[in-house]
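One chain is shown next in structure tokens, namely the form predicted on its own.
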Amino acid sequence: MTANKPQSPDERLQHEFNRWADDGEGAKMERHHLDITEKTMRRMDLRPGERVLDLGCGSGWATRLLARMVGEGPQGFGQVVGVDIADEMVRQARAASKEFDNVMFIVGSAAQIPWEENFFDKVLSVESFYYYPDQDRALAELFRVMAPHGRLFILINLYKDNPYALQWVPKLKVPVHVRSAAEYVELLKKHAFGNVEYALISDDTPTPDNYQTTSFHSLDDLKAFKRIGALLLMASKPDVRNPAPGYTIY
């Protein structure tokens, strides 16, 4: 009898986030992250006709917000593609998005984004980047699928500069990366992104005094976590085009 083959990092992620989908966590993510995501979208300067990638789209709630903002306009009919490793999350996203003509959801890994080169004008990733096993590979893939002058927005709640976020790392069932804002800036620059900067996005959603939290040591810690806010990384792809597969530039 052969031993069970160990799961790859992507398979482990898929298994865990399918479990999240079964537990209804997709809807919870919208409630927990809507405030900081809407603030991020206001910084994205989204315009009708743009092509947008939502990487780590989960149940598609942010994808649908993006789709409304880039719909039909003078520059054409905008398109939003949601990619997630969890096929059950994608199934839920498709079921909830039938009214949208400009949305597509695909099961895929950040390490191999299933899309063509030089395509997306804007990229948004909400609360998923620190889960990606190979962040270097993910950034290389994002660079590949972004159009020249495309803009990248990565929003994450887990980073070193918000010490309260570290309280819920032990509760996670998959490995995560924990970097500082400065370390992320250097990582983006290493992958040839330009105009790299970051901002802290506070969560102004009211927290009731009787709210029960299992992720933080106390309610005061949760409120402090929200005040410090999430890390928003912003960067641009230079005016370069990636070659199609099969070509190598020396």
Ligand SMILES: C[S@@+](CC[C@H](N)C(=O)[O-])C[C@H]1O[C@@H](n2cnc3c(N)ncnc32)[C@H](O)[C@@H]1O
The other form holds:
Amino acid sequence: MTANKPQSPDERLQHEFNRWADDGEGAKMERHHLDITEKTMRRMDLRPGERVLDLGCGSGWATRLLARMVGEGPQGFGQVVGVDIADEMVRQARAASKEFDNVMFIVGSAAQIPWEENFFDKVLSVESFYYYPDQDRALAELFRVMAPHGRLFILINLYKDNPYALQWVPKLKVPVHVRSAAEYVELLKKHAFGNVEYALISDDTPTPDNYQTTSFHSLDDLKAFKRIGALLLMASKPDVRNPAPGYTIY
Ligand SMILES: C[S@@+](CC[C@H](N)C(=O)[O-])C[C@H]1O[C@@H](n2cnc3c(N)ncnc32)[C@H](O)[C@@H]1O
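The form predicted in complex with the ligand, contrasted with the form predicted on its own above:
In what comes next, the whole complex appears, and the chain from above leads the way.
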């Protein structure tokens, strides 16, 4: 790419998250997201044999947890696909997953998920969805790749109803969406998802008194942020074999 060529929103995300990966942030995120992700996985009712997508998988730690939960069983051999826009994240994810034979990582955008339609039984997306420049298009893509009756789990720390999260928006180098839980519910319904609901998932990990935070104004604000918790959006793809009204294949 030439120096003066303007970057597309996806190129900007790729550039920024490759930088995170180079700084070792990919693997570090496990520490910050593990508690809320494990609580989410318990709600996912994962079974051996299922096909799962981890969208915005980063360094792949959650993808590997999923792979262990859907591995070989009476229902067959489960498969987990991690997709991320940052090729350096994907490189790290692959390097850390060599002993897994039911995991695959692909560089790709939520705007064009590189997979066939009607495939995934479950989708998990951790701390990624608010970065997607076109959330409508990402939801249309998720709808496309999910199997009929498939279940979607979107977990995000940045949303309007947790005011403490808004403290770190100015520190981000890429644009983000800040919507309320109610607004996200409407968005999912607009995309023909069914059983749309949400839950707040508190982060119950202890915060040491000497913990240094640059993201929050104070340790008390960080603790309040963790107490209110992350937003977990849950929805199902109805049993539609034909495209829903207004549904576009990109
Ligand atoms: C905050 S990190 C979270 C990573 C991982 N889920 C975790 O919890 O460790 C956000 C991830 O979403 C990815 N991402 C951002 N925008 C994306 C897009 N449009 N399509 C696919 N991945 C995207 C980033 O590259 C990054 O790895």
